[in-house]
Amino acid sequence: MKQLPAEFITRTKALLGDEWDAFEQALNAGSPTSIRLNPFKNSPPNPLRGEQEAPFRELGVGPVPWASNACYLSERPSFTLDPLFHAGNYYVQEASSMALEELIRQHVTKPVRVLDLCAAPGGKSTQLSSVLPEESLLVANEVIRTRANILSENLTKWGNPHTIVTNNDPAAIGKLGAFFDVIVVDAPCSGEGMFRKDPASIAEWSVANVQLCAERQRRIVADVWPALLPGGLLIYSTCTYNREENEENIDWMCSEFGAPVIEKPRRFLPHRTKGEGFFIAAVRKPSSEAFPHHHHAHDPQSPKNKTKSVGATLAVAQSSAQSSAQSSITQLIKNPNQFRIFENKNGFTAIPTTGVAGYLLLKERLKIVSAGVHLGEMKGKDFIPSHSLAMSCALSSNAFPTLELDKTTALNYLKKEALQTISPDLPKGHLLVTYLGCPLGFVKNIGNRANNLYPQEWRIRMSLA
């Protein structure tokens, strides 16, 4: 039996009444494992690609009722040792927190700008990216830089180009003024809902910490509130049980901002649903003030000349050499007319045209970690493709010759080892490495061997034995 803090027991008994015993029993049972498939990389959605190597064929034990493309597994396999995990074919996410999808599907029906404010490691961002109407712009933010890099890695693997990852404090985002139609605040909390999954969180719990978290959550919401358009939606969630961090904070939003609750708070409890503890609710920003709305042709904070000057500094200089380089780079992506290509010190980036205005404004005001599709860079006369391009759903299927690997070689590739034996039939230069037909990254074929271009910081470090 887990030793729960006495005050936690008293407070939660008051909340649950005669359900306490069933709840306590659930806390001492095992945690369910669930995954969500990437609809951009599984068509039809199916993680069981290939007849020989099907990591989940035996493990799938039914769908997650409130999320599409999501299923429970009967046990937790080693995801690190599945190349499809690194290819972004699925994301391992706690089932209760997938409830965000129902709110989005119910209230968001046309392209929008969405901010996922406290987004690392990326569960809700990858889900938003899968269920938002096409051409929506998702900005995924994380204030801690190391966590922002992990968020960027997970969203890069997910492959949706309509995404920007930022690394800013909520107050800096609030200073943008009204910009987003939807803001998701999955607030840092006291983590009571993680007691079963992460026993270390029990030791960190205290009533004082609950109060501290509740205050911090209000500060976060207040700081970012100005960035929400009138009539916009704020979705608030935590993975905790107490009322201070949940219902009381929703009541505070109603009184502080005059924001009506449009989605009754929903609680997930481990004895009632197959998942961890989770709370989610939504309020709407009053729309009394007249405001330019869809589709954000003129951002209130963005004078036209400013955008132009940013655009001018970013626009690719059209010297004849560069325009020929750029036209060949454009061929790397599907539907190149739906993208605008920018060149900066890191090389070439493709931004969907529908998101260019937003990108330019954010680039001017916030710290961008990654955006759109980083295509690659010129080194001398050589174009070196970026890993982001290999992962992107925008990659043109005939941009590169492909090299299909078996599972063992794929894992060695993901450990960043050199590939020794390359078929003499393959051309020299950059090859797209695939596993079960899914892109894993690039190598540069130099004839007798191939240099591994997998990102050093992403490589598998665990022993494969």
Ligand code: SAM
Second form
Amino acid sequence: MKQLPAEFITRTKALLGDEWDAFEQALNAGSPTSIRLNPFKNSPPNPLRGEQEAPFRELGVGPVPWASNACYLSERPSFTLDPLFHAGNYYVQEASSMALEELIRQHVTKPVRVLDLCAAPGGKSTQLSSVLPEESLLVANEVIRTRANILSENLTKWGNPHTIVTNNDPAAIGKLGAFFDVIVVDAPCSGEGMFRKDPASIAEWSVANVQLCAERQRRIVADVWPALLPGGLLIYSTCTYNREENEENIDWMCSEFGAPVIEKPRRFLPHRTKGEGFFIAAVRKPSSEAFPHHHHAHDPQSPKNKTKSVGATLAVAQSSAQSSAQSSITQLIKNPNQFRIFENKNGFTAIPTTGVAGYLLLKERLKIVSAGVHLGEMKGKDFIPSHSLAMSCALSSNAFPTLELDKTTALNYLKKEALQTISPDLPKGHLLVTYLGCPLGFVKNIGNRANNLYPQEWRIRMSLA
Ligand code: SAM
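What does the same protein look like in the form predicted together with S-adenosylmethionine (SAM), given that the last one was the form predicted alone?
So here's everything in the complex, that chain up top.
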């Protein structure tokens, strides 16, 4: 452990009292590694069940008590070298921050619109996506563009079609007006809780930075507050210990917005539970007669946009019989009647019917990075399936012939190498490649070899030697 700043020690001693020694000892111990499994990916082998093919079967050392489908590993393996990591079968997440699940389970019992405001790289979003009632809409937002792309990548791999990724600042989202039932603000903070896991954060710490973070957090909450429906829930979290960025900001929300605290703050400390430092609390926006708690007040009547929607496109394609690929686009997804298909210059996108109104409104007002399931696009008369279709839980299991790969070939595929020896029994055209039955992406079989359609920017770059 690097030397802790003297002022941090003084302040945290004051906060922890006689627990300081135990706390300091915990900081000098190693950080636990934990993963959370994707409940929607077709029965991913589960290390908790000790299954033969489970990733890290020999490393699983027990469940994370406050989260479902999550477990600790006895050491940190190379996740990059596990094809299932790239398939979105699990997410590597620090255990304490998984505490979000308990609040959601306790307070959210019917389908909701949820905003994860500060969402990159996607730990909270992938968890929300796993535990929200079915048919909820998750809007995962990240203000920094490069981070928004990483967020989109992680959520695409997670494969839940009820997801929209946006790249906006909190004020732009606030301008939507009351829209969300739940807003999660996992605020940028001074990161005291990450000192053990990420020692570089120690050097960035100062009292002045704590003050700066606390102010910024209040501004973020104030900016987004109008987007919360009356009666809605705001969940606030940080990975820092000090009171300014935590309790004092919760107190500020209560006095500024008259918002009662509905979930007493919970602080995770590394000497008490197995995980890093984390703080989480929730407040409720007061209900008001003037604003009935109802969704669709802001839905657009007739959105003006360049996207052709609905069955129209497909109907035309079908009747002209100009392309058999286009006519079978709906057959690529399970339960196609629960989706609406949109076509724009990037190709075809399926949006769950329950999320269409929200999608149309957000598309007018925000910068959308990805939404629903991008199915693919036409190139000439060829339909090129999109990687997000391969990753999606909505992909119909008989949409494409599959090609199961062994681990070495799977890793070569993820490095975007062409597959050289293809069985003559396999049909030409697009094949879904799988590892342990889990989709990794598409190839195009041209006979003696298959071209690799894995996204260039996602490929494994490290040498596999
Ligand atoms: N929720 C994420 C997860 O679980 O994976 C971690 C979020 S991280 C603690 C905070 C995020 O807030 C960062 O991605 C950062 O880019 C973003 N951020 C920084 N300044 C911001 C601002 N002024 N408004 C909104 N978000 C901001």
